[in-house]
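In structure tokens, the next block holds one chain alone, the form predicted alone.
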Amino acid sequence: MPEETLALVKGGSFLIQETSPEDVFTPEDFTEEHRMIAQTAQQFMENEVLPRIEEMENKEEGINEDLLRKAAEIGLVSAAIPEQYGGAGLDQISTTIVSEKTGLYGSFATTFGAHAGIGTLPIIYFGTEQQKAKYLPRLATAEWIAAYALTEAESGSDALAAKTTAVLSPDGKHYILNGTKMWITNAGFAQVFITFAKVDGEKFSCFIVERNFPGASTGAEEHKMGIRGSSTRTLILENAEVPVENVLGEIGRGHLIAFNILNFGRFKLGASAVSGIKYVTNEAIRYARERHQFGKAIIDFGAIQHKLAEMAVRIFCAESMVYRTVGMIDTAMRSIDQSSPLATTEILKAIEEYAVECSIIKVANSEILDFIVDEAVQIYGGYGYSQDYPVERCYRDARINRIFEGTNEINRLLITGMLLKRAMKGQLPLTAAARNVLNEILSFPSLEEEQNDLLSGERRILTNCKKTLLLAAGVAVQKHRDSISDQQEVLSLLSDLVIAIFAMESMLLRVLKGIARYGASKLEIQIKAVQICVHSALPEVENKAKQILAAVSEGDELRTQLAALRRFTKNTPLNLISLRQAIAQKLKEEGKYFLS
């Protein structure tokens, strides 16, 4: 647990209120226990997993199971499982650290996450006492390995359109399941499948299906572009007999399990990406220092420095968002009385509260990962296209993350959709905030006193980006009202603004907290990273806001809105080239990513 007590923050509230740096959790707040967990997980990956990558890529039998059991021996697999069921019962921050560190190799991250995350969490949070006692001790040791079976051939993003059916047997002892689940990670060796089916073809429900149940089988291994070291197969259910005591949760309420566990899955995916982007960036830095062209190391060329600096800035951003969010989740979870009969209901509320942030992190970090592996291949040049170098594999492995746990397109729609839904229910006063911005547009510009203290310019830009979002969202909702959900391009652009704001603010608050603790002189490079992030994001925010306004307004109305937008996005540019050069020079000296 963190040494300091953080304030309980409402999900999505970052858009309309100021957050104090003291109320944000950062990696610099890790306790000694957190640092020990990080070191243990890092060493496990470096000593046990990385040396066996070639074997895993070649799908040599038994390696994934063996590594999961070794991870279990040192408590990594059971981090989230309560102690009474053989687990470590660690806090949310600790389990996030484990997810981050196991992301060092994409195939193992996938295997680990499917077992310890989405395969086990449903039983932890929704299982009966009997189900927990039967399954969790075996899952904690990886004696049994778990999988999550939701997707079907015709129900990927639209999970509730599943065709798999469940019918109660005449003797009332079993549910008979029929259907096929697609793209099931760990299916080659999992003993436990968290499986979704419609009871009587209507009631979407969840079941714990064991591999040896009559009628359950798996297909052949899929041949995939990336994450080749993981097992992916279909789960085939042909009159599969599932005991009635293996219903997980309530009949007809499987969506609560599916969607809430996916929120966790999205968040953990974003967390695991952090380790991957650090690894790839360090490989690129090492190569750029060693590779010489035209008589000098390529790290001394401005074009390469630009790439490496941008990679470092994005890592710092991704990490800041992850630990800010887990700090909020952990605070909410610790406020729940786990012994209460209402604990599960409260846990559901806590998970759902930060669903927006979980989707933000999934989208942002999967795209940051894609950016970084692409730039790493470019730095390597022709060698980056060769399987003899690790960035080739990382490039292939990264691509799935924009599809996993709901595509990024779906998650973009979810981000805006959830925010608008909360606004309409009065749970988040976005409508009032948008109205205030529209009123401000109609008034004369205020003569604000110019502030010159450290990062005040960046704070002003952040505030104005929030106003820009509220302007664009307010106009779009006024235009389309109840049909706004049909405007996918507009909603996706609004989500991009939300993501940019959360990213900027997370970095800014982390650095401001660090300045208060250590002084500005100790954070010169981190300050430059924030400046690059904020000043680079501003024109992107402006451009996307213009697209939204042009899509919903025209004529004098549009011209008035664009004039207001110019008020919010007016800014004197910084010399970002010199800032990147300073970061790149430090990367060269350190020989690795060093901002955290």
Second form
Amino acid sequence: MPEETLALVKGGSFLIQETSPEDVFTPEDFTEEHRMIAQTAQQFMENEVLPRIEEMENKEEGINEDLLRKAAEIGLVSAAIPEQYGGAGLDQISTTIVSEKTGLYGSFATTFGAHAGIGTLPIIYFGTEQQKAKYLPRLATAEWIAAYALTEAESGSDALAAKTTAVLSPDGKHYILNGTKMWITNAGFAQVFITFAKVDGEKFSCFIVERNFPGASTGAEEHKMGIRGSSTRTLILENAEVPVENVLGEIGRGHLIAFNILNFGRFKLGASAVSGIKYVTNEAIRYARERHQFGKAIIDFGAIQHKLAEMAVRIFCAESMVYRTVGMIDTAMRSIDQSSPLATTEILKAIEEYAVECSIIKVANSEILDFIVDEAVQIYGGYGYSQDYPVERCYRDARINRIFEGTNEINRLLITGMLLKRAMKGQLPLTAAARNVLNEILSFPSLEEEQNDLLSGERRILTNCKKTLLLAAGVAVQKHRDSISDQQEVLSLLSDLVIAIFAMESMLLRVLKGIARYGASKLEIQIKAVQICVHSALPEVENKAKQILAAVSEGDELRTQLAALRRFTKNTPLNLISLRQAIAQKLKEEGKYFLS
Amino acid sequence: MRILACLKQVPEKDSRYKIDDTATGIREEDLVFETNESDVYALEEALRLKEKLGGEVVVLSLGEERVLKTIKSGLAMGADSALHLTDPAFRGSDAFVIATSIARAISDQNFDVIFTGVQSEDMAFAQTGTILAQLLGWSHATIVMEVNVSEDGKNARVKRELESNLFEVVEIPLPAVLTIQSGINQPRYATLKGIMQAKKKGIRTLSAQDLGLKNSQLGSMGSVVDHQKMFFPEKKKKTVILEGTPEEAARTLMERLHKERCFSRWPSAERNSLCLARFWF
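Having seen the form predicted alone, please provide the structure of the form predicted in complex with the partner chain.
Below is the entire complex, every chain and molecule, led by the chain shown above.
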């Protein structure tokens, strides 16, 4: 649906090549239809969901189902379902906009995501014609609600170690499933569970289990720290009879579904964090304008301005990453001929292609969310600790995001792991790029010409951060070679560099695209936001690179590498305090987050 | 039934206004626009009438390109087609010119009923619907709370809001113009399917020339209202901190209140100038 056609880019390639601002998708590229979808979803959340938060937090029954059905009437639930199965068959950008808006209330975002996202997508992408025809129309109207059941008591991050078994019945008509799935969102009312079991104890496979299949039941509601308005229970399978036609995908290929759907889940989680952080920041701005201490509004104090400006910068960053990535996914999906028999394989490839970006967004945005809810509570002071104010709930609701859909630790390892794997397979020329950087540090430093264009300093920092990453990664891989996957601390630090680069670049490209379109004078605050992001990230990148180098090198070698690092991270600091003050001043005037 | 719903685009409710250089209008550059609230209720009423008696709903909006957003959201809610009256010469038009332009645009279109909002949130004249009815020679009812059109489509029983919680029910012959009060129904959402279908619906664009209107009949030249000055209300309130012990401060306060005649029977201009006194204990 975007009016311009974007170039197809390879996942992870942002680390080694320069991207042109015209080639990234930004919220400013939304079509009129995208904006209307956003408005409808926002109105739905404000009119239907937010007024019922108290009832939902008190676990009053029936509300989640009621709200999902109302959302379905409007078409929000079925945005991703193809038209022939009762859906709206919309593009990835539209479904991302819907996911973003549901994040206004963490519990509903979870309920909605489990149904319309990870519960329904496996059938859309892996279902047979019969499975699609049976389930999708019912899921589109939310007559049936879906859940995704992967985790078990002893297999969380290590999902493939699942103990649930599936054995073919003697008459060959059913698989008999035995096992218990844990932390299953929507389990209280879902009719359809996408679950996983090992056929004959070894072939990891995916099944569609209906609630009323003999032997399927759910446990009691869990008592959770947050997202208390959502239902979380165990799914108990005791000799559960699942018809053979309910095998989803191929026997022994369940991991393809589990992991690819999680990529979507991770991405959508990051998208839904965006409206959560906008909501919390707006609440904090409103409070800071109203709350007076020492004779003036607390928003006029530098310490509070610092916080609010940092919150706004991070929102802009989170949003830029989400829409840049969905632009890449949408372009890839668009190039697939949906009528081709190979369409599913192609779609899988497209999702997998951007798995690194999906993990980056999951980690970065869940941590931005936690940062922002924490600062919001701090701005509210004692009142923020009271249940009388929404930030208390937001603080609790946010925490799960660093845990589910793959913990941030697992995702950090995945980010670097996937990149290194692609490098070794020759799919992404990271090795050559790293070699170039290692050669560069041994050569005489070339005199870089100082450029004074707008944001040229930030562009230079970005390029140097990429070199820093390649240096650190190159040295680490040289040292550890095949055992690099055991070096979790090094891999996680490398991952932080990758995330920082993607964050900086996504913001920078969005602003450069905006400048080209509207002129720099219209983007004064956004330019300041990019400067804050880039200049704050640089010392972090330097520090983490130093930790990596010190862990993998020593002596003269280390000294040479540190000298190169100094060269890459050399920079005259900007007055970030005044930049933050300018942003905070504007936040005060506008009374809300306004950068996008 | 052929039903017209007139939609005006106005600045968002919480907008921060700035007076323009001529000091007779608002600076539009930094504003975000939305559909006037009571017009959305009017459109919902139009769509409900179509659902009851069949027919067609057309939405109309007057203004520059940005009002297409309002038109498209009307189409996404379920209107069948749209009229967009647009011409640089419309700028600065008052309710009379706008009603004249609408009357010209629809003179040959055989509408049975026209719904407008009761008033716009920006200018709040509440005149366009009434003048439009006058120009068309139709009946009209304002501040409408409830609409019941007869099965034969010849009459409408409408409930109107009066002062002091009073209502009246009137029966008027169609065609008629009804100006709808906010809050009388629950406007539907623009569904995702509706949004996508709206792309395919027809929007007819009409310029001043298409309407047979000359420049002298448009904008401020054609208007009967002369905008002389736009300004923010002057803040007359001020905070006074009364010094001394609580007893002294209370005494001073009473003296001031008597002096400012705040206890007199009728409000005085000075009474408004005194605001809350704040004590520091």
